[in-house]
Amino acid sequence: MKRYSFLELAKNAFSAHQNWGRQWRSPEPKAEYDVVIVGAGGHGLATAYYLAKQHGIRNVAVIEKGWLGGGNTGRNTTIVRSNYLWEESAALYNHAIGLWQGLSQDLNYNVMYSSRGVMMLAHTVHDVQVAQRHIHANRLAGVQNEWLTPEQAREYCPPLNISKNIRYPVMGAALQRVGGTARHDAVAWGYARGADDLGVDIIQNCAVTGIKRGQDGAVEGVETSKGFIKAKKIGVVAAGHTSTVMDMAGVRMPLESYPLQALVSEPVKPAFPCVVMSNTIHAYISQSDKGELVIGAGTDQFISYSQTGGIHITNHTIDAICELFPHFRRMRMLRNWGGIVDVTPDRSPILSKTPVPGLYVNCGWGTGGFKATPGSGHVFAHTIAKDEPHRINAPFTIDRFRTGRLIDEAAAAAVAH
């Protein structure tokens, strides 16, 4: 694999770009490989690439029922952050950060990662207390977070309306400097790109469709629409859809799956610096670098593989925005969206080994899954390797839903749900 570089886009220019090698190759399935990555989003992707380079097992697969990267990874607002309230959460979410930052240098490839700060509002007395909350949590477990007057915040973020006469004024904010965006699909195909020249197989169009177990009951390959894959261990990332692939291992999980909506407006030039979230309303928003104003909303309250969503969700959250930013209320919506997320009864993920010999589950993620994407696949790749979780997923077992150790985080989502 060639390296990108100045040099090489220089002398690419004087072919109109035409000669520009395949990024990854589209391989047919081998017979047999030692891992098995059942998900080829981000975190799938990113599992197998530190398979490889930190763990030399590059005897890799990863299937996709569909395209690369056309899950959630190319469904969600690219938000990034790692202000959450546990210290279990704090490590896992900061561990991502850290991965972000030289995460482009990493790869080769332009994640387009932005620290532009994540601002998050507060609207009553009990959103300062929250806030304020996280923020010296955050500080104990050295994250950084910090606390704005509503003047401070609008000096931050100039578009931001801090008038008392609105439904929910802005009594202060909480911002992670920090925090930021990336380019969702660049990091899917960044990590793609890394693992593929590292060895990995990447099948795409290869829907699983059963999970085969030996004697003994451990993991013995996977059935797929383009025949049975032989493989040592399996490490399922599917998402929304985790329950039906596990369930083919007959492994029941805690999670339910709902449709989670955003929308974006038309182009416009720079005029939003940051990113602002509002828990109290619903409501989230930021500009891309093509200029849209992504926004993003709560999740539906009802479970449903849907990837629409009810209309008067998008009602609510618009309604939210133009009150907040009265600026935009001229802009026109161009198009709305909606991923399938997955949700456990606390709000945080599982990594984790299952009762199923050689099968491993990523999922969970609720609405914070792009965020932790390097982070993700890190810590989920050495659990697989070593047959044993790395210290920081350590604490996001399956079996604390029956020992009641929970890590409740449904209020740092910033969403309803």
The other form holds:
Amino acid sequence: MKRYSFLELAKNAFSAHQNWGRQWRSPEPKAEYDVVIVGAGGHGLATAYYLAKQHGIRNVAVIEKGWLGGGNTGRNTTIVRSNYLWEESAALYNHAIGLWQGLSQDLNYNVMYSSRGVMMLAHTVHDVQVAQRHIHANRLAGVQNEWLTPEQAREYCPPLNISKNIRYPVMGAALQRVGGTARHDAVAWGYARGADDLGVDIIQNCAVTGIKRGQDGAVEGVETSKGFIKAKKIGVVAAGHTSTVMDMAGVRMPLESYPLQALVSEPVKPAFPCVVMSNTIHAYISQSDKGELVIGAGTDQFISYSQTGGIHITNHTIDAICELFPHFRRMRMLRNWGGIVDVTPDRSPILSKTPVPGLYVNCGWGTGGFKATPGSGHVFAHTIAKDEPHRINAPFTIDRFRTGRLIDEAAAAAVAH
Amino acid sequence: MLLVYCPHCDVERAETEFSCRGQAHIARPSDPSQTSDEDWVNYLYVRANTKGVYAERWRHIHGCGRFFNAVRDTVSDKFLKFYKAGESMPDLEALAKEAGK
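Having seen the form predicted on its own, the form predicted together with the partner chain:
Full complex below, order starting with the chain above.
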């Protein structure tokens, strides 16, 4: 792999940047792999990268129906934070935060992680109590999170309207300074380039159509649109399509897939310094380095694979943003889109072995998987390589729905589901 | 936004009048004490999450308040059939074929 550096940049400037090599190969699938990952989004590519890098398993293929990073990895609002309520979740997301900090150096790829702070607003007495409970729980779990008064919140984010005359006045905010944003595409591309360099085959435009199991029930390989590929182990990281893929192996999942929408405005000069979220009135906004306001809306109420959502869902979010940030009222929105998110009953992900030997699943990230990408890939690679979960993802089994040891983040996740 | 038909009121209205309540025809285990853990998991948590033709429950919360069922294609979001709660599940494959799926 040609390392990117200032010297390379200067060298390529002389040839008008026409001679940068391809970042990864486009190989034809081999007949057999040690591990096949289904889904080349951020989580799948990160899994392949850490399998090769940390566990020495390099005979790996990542199979993708479309193009890499073209699903939810390229559709999310790029927020990174770890202020979840329960210790299990805080440990998982904080593990990711740890990896985010050195990710650009590790991958030799600028993922543009910017810890500009994530501020979650409280508008009611109940909000204030919940936010403070979160802050205390986070502090005990070693996760950074602090309370701001409305005045302090406005100091941190000057565009914020803290007037008492609005329908849902701001009564305070929880701020996680280490939270922020990262460039979503760069995360997929960086992991793809890194994994490819370590020998991982990334096979795009290749749909998995079946999972073959042997006499003993263990996996033997995947049927794909490019023929049968033998595999000793299979990791399914298919986000909204996880139920569909797992059905192929005869495993029914506790998942429902909903469209989640996002939208961006026309690009403007830097006007918004951090990330602001409000669970109660559902505002969710930051500004990208390109200058667009990046706005996250909610999910539709019904399951769907359409990758679009109802306009009333985005309207609802825009209403809230116009009230909290009146000077954005005349901003024009450029694009909106939907992604299909797989939601579990307890709103926590599943990173787990399955009842089928050799089959592993990483799913259920719901409306907030991007932030966990490095941590998720890291512990899922461990789970596949060792055939047992990492200490951090041990609680996130499928079996928790039978034992009752749920990790109930339904109220604790920032976005109302 | 979807247009939803309420078979009780015999009207078509905007989706915001309704609340979708998930997969239809999931029967509560009739003898709880004899039901295995696996069956409880299937009843409580496991859902078909079908990509394609799917039967789901809706409730006309801002109208008559009553439950009914609908068959919808989850890829195009088009409704194929509405029927009252208590009526048996229609033949989903036949409906899919009829819709050219």
